[in-house]
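First, one chain by itself: the form predicted alone, in structure tokens.
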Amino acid sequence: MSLVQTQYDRALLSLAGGVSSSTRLNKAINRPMLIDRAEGCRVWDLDGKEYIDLCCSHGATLLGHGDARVQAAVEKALSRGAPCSYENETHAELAALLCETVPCLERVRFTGSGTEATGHCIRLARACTGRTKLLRFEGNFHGYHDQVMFMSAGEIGLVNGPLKPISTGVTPGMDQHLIQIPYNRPGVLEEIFARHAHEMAAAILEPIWFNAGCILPTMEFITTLRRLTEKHGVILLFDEVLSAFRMCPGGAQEYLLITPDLCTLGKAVGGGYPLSVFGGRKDLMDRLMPIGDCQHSGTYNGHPVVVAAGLAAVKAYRSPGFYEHIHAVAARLFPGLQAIFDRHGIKARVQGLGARFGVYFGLNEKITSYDQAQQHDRGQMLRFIAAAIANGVYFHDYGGAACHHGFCGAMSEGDAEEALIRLDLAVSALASRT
């Protein structure tokens, strides 16, 4: 039996499910990935098997595996005792490097996970506004606490329709404090602002969707939810956990030329270490505690190892070329797998922006709304995922309908190319079965 197995009948054992996060379970092999070791856009499992990874750590890894830059800032944290719930010099120099990186940012806050971040953010917009209700988008993903784990209860693309949690165990009636609406619908923004602008706190939103693979806002929809925010004094919110970094410095934001009130970054932002960001506007972060009323705390929120490997991350970011080539591997990957596709009668469509794409199986159309990519054949998509993963290259699956993909900064247009080699033969295999 294979080292793979072995471990994950023993973690069967102990951890609930024999996994650590219930997501972790890639249901298209019906097991977790074990992994021994890391490096640059390569990871290996306790059987030694090398894959090209399409997952980087769900986006967390943006520069790859073991970059050298976070590896020496979190040794150098580390050799001074790495003291936690204490205050350095790391913390306001990456809090001053993200401000004049992000357009909303003028004060930040860190913490451990994207759900804080969106939990928190909610919390203080209410503080700021005295409101209780959040404008919502069906299918957009903030987190895991109760304000935000609802889903539709029926008939998909329904207006302020009815609502259910997505897991047991949420709190009852705390879908009153939420108004959903489909994304990318600007006639029905004119229409919700007029009847329930009076009673809404906060407009929360992915301003490009990665979680249902990569939808991106048109113009006519986010510039009215912009003008509609600010002319009825709603705070506008960018969940950008999954879009900060990915195909500029400034995230979604800067890309789309608009900014929000607040703002959460993840993922990307703690250069593969744990670590979420919320800022915004001065007048807003400053109802925080202590110069505020509105708490925010916690015993871990800015460990120096984290922040540290932070500062790194973004200083990378920043650095002549990074996006350049970003964009360059892309530029190869996303065209040459669709391509893949179409030369084996695959119906697939691939979506991607920077470093983060969606492969939308039984679909050809360009995907602009939810009720689209909820179309997408599922089964079609584990099956893709098995056989890349058997011929070596990683992707991960989330449990949905469309799955986010994505590559690292480490990957060259060489790796590219290798990885899409891979692929033609898993694809070449998954069009022998059809």
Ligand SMILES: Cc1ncc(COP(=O)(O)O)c(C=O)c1O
Given for the second form:
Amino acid sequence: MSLVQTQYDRALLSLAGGVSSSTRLNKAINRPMLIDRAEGCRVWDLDGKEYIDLCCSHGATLLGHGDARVQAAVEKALSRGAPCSYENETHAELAALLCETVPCLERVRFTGSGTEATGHCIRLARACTGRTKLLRFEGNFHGYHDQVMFMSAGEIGLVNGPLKPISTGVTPGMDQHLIQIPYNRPGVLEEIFARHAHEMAAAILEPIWFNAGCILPTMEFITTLRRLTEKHGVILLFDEVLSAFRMCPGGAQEYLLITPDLCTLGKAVGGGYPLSVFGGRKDLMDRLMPIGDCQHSGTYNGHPVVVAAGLAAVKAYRSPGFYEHIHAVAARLFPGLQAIFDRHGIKARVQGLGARFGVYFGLNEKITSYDQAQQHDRGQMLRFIAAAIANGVYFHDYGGAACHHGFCGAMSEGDAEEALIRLDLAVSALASRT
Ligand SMILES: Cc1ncc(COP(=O)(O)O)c(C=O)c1O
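For the form predicted together with the ligand instead of the form predicted alone, what are the coordinates?
Next comes the full complex, this chain leading.
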């Protein structure tokens, strides 16, 4: 009898849906992963089956599982009694290191999740501008709070069209504060700023759109957005919960050479521990209490264990050779996977940057828009993920159209080759069924 199945069945009796997070259920296998232990780029489930992990904790374990530097920092914080809801010297050290590393950061705050970070930035942007509306881009993901959980109520690609909540129970009327437009359409930006800039507090976006796989902004789009936000006093807010540290220490803003006014960092910043960060221009961040009048507080904010983990993680991202290694593994993995699909006659496009990538099934052209990403064949993706899992490579399904995948710094080029050998078997099985 499988321990994974027995324990999942047991969880279903008392844990709602058998999971601690709704998106933890992987529809390709109709259950979550129940993991016993993990090391580097590998995880072992409760039955002892080993997988090369191409989910990496939804992007949080960019260093790999059980990184020795993070573990030592955590153990040290625990040995000091982990006094929660107080500050110590590691808070200032991590804050200073982040301000040195990420271009827009002059001041930061620590919080628990990406969802909290985007929520606090939106409040701060309203406090600073006295305006209420938020410009957002169709399909970008910013967490699970009521202010951002909306999608188009009609066809894709409309400019400020009607919206509908992504979940039931969302506070009615929240969509009144949103202006939603398509990504990568600079002409639409001009039009929307001309009409609505006076009521817009902030423009929020995924500067590298990993939640739709991996879509890069065009330079024209991102520079137009920076120019118009600056001109109209609209706060440019980069949601770097997923993109931070992924391709270079300063994240998407360093990569694109565009400095926003505020940004969020999540996932990788905590090295696998629940830390997120928001920050940016000093004049904006000084609006937070106790200097200013905008609230950001929380009992567990800046918990000493997660701050210690974050400090160790950020130091590791800044260590010599970290990104050279990431790019070397990417250069094997992404073309290697593309070649496997091509060899087996499976129409798919692999698109990645740094340590994260998307696979678009049924498409082979460059993906630059949400419309294209939505056309990807989700059924084929689920069949691929199931075959990969059967062959010892873990990919997660997040429930949406396209999904993001990734590898960690602990993955060697040899591990990448091993993953490709397993994936060759998986795609061969998929091809024989298609
Ligand atoms: C860009 C982005 N923003 C916000 C969030 C929400 O972060 P969390 O799941 O930590 O609340 C995510 C999570 O995937 C994300 O990718």
